[in-house]
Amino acid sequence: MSDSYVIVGDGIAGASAAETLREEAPDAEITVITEEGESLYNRILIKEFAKGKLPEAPISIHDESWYDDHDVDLRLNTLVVDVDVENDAIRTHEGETIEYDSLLLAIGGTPQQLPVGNADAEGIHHFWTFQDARKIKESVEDADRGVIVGAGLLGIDFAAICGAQDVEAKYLMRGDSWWRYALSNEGAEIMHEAMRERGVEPVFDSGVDHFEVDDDGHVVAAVDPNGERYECDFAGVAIGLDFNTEILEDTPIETDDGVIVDEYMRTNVDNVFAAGDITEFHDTVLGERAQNGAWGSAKEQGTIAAHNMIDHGSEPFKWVSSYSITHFDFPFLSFGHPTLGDDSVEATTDEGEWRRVALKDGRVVGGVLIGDLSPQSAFKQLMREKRDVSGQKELLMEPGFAVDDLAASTEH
């Protein structure tokens, strides 16, 4: 018989393990189970729908027919709430036991609620799906002023909506700058400054203590913690996600914030996998265990969880992330673990260019760059061979840098 394996989630992490696994094992049966209403799609791309910069049709990548084209079963609107790891089985909230030679878990995480008053009123929006991002651009269009709460990387795509709809917003922050534990005021006030050009107002020291309503139950107001009211017909909120771990409670798989992993994407249970949002994974970069959540790293978990569930140890999880924002009128990115570290080194350049790169015990472990991202290579190969620049920290901040710049600096 051939072997069976089930895959419950079908986003990019889902959807790679599938197409590595149909490649690989081309007799398999392979089952992909998801709550959504609608196969994969460019979770990068909803951003521009919402913000009405693209049409629906090119952020689809799997249609249905890929996955009738490759034999695999696609279950739609479909919700697990039971792993039997001793049965190797699932059950689905229809009833329905599906059983597993082995079982891949990628089923993310879902958007945290703010714990104040009316935070469920209409307008309030999460940002997560792409039927977010539908009734987040339809509730735009029609809105005069917006409210945008979380200071973070998802935070800013409400900032860049908000902008692009012509909506004038306030955007309310716990401290006194966006994103600062990556970033340091400096590099911060870049992005600030982005954000008015465009309309939205950071408005510092601030959050939400609860949000008011009309007679309709709608959002008309949000009041901070300091008595400040600011109005508003929309809301985007955008402060974390909740990993979807709860149906794993009453099993012995090893769980965390999420679903913990070896570098193979395994499981403390042999059988069962985990990729994308949902792991906390063993990092072979930083040699402890990490969280990342971004577009390539949870494509390529997916893919070496595949390569593991055919074949176990065959091949570890080796990847130094990145996350692009594409909102402004300059390149942003960070890689790798930019919140961490016990060092940082950062410079502007001449042009307004700005970088800063994270240190933890003399190795770059993460960091951001603004205007030029040309040195990205050169910092994540620092990061996977795991180079000790101390002492050479400041090399790292010259325009054209190149890892041969250290190599040499060391002979010297």
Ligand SMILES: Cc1cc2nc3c(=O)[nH]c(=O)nc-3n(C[C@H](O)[C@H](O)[C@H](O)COP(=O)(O)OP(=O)(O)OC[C@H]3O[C@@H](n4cnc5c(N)ncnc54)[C@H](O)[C@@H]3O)c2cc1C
Given for the second form:
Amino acid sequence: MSDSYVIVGDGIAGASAAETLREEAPDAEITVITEEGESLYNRILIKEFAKGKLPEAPISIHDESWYDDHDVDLRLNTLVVDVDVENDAIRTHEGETIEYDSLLLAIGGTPQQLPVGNADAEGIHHFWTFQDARKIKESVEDADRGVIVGAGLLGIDFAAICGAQDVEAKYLMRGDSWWRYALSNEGAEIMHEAMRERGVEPVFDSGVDHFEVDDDGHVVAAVDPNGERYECDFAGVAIGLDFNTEILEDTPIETDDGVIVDEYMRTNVDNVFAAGDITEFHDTVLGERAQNGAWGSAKEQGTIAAHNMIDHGSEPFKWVSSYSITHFDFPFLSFGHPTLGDDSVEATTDEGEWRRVALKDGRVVGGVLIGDLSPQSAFKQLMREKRDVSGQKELLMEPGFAVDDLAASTEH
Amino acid sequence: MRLRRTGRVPSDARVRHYDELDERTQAVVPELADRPRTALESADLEDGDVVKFTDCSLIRTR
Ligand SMILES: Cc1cc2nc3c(=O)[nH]c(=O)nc-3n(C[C@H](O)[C@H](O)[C@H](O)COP(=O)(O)OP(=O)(O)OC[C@H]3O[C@@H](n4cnc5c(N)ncnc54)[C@H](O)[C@@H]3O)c2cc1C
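Can I get the form predicted in complex with this ligand as well, since the one above is the form predicted alone?
Every component of the complex follows; first up is the chain already shown.
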């Protein structure tokens, strides 16, 4: 009898696991279940569609024939509502039971709503799926004024969409700068200036107290906690994700924010694995538990999970994640865990070029590069090698920094 | 390979976001952007692939 693998989620983590399983286990039964109405597409390009810069076609990655060609049973529009680990089965919203030998949870997260009045009004958008992107595009094309909330990596996508679609927008931030947990004011100011050039005005020490709506229930304004009122016919909210763990509530599968897995992507239940945004994994690079929210990491976790579903312990996840912003005329890259650490070093290395490296116990744990991405490989190497850079951190700020510039004795 | 700026994305082009590329290709793309330079082949990019790197896309040519 061949093994049967069930994968919940057809995002990049689930899909890359399906690909790897098919390659490594040609006779296995593979089922991929997704709540969405379409098969794998490029989630990190849907913003370009919403900006009006890309048509739909290049965003698809696996069309439905891919699943037939690879003998993968794809179930679209199917929500898994329950996992029964005692009987090795999942249950769908239609009451169907599907048994597995090995299960992969690649179920990601769902954007949070603001806990304020009228947060679900017409014209207020959250951004995760292609369907969201289609609605955002339609709404923003008709809009004149926008409000954006959420001073992080997803919020800035809304800013870029408003900019590209000629919507004058106010970007309401709670603190005094964009992504203040990873950047200092100096680095953030480069991003603020880029937003302003596109007609998006950052508003600091603000946020949303409530939204106002018209008689049809459509948003007309956001009112901030200072009582300032910002008229808008479009609003984009990106304040964080809730991880989709509710289907695991009555199971022994260990969860915290996400699903807890080891470096082999296995949960505390032997034949249940998880991959992608949903995991809180043992990060062998950081030496502690971590969570990533990036495409490359989710893809790699899917592949690693598949290898270990076939042969547990065969391949650990060892990866330095990165995430870039491609909206402006300069590049931006964050890598590792730029919001962690007990120390940091930063510098402006040239006009419009800025970098910051976060350190913990003398080791690089993450950072942000603006304008000049050339040291990215060196910084990732330092992370993987767990190099102690104590006493030499200023060298990391040298424009042409290379790993060999560090004193050799620091190698671990 | 070379990369040159492209304003219009051909509708049949394969479009890659910078974050999808492997680490070596990620290191090479910024080197080639805006410069008439060549780099070693990358298995990750085929001729005609469009790379979304900054606000201006790059297209791979020989
Ligand atoms: C707008 C946007 C822009 C982004 N930009 C970048 C970027 O530039 N660079 C970068 O590296 N990352 C970016 N990201 C993050 C990146 O897209 C994610 O980290 C990655 O796609 C996560 O993949 P995943 O497979 O883990 O989860 P997901 O892609 O979220 O897939 C999970 C899937 O599981 C399904 N699912 C969940 N629960 C169930 C259930 N009970 N039953 C059935 N199906 C279920 C969901 O519907 C979903 O399709 C961006 C994300 C968004 C939304």
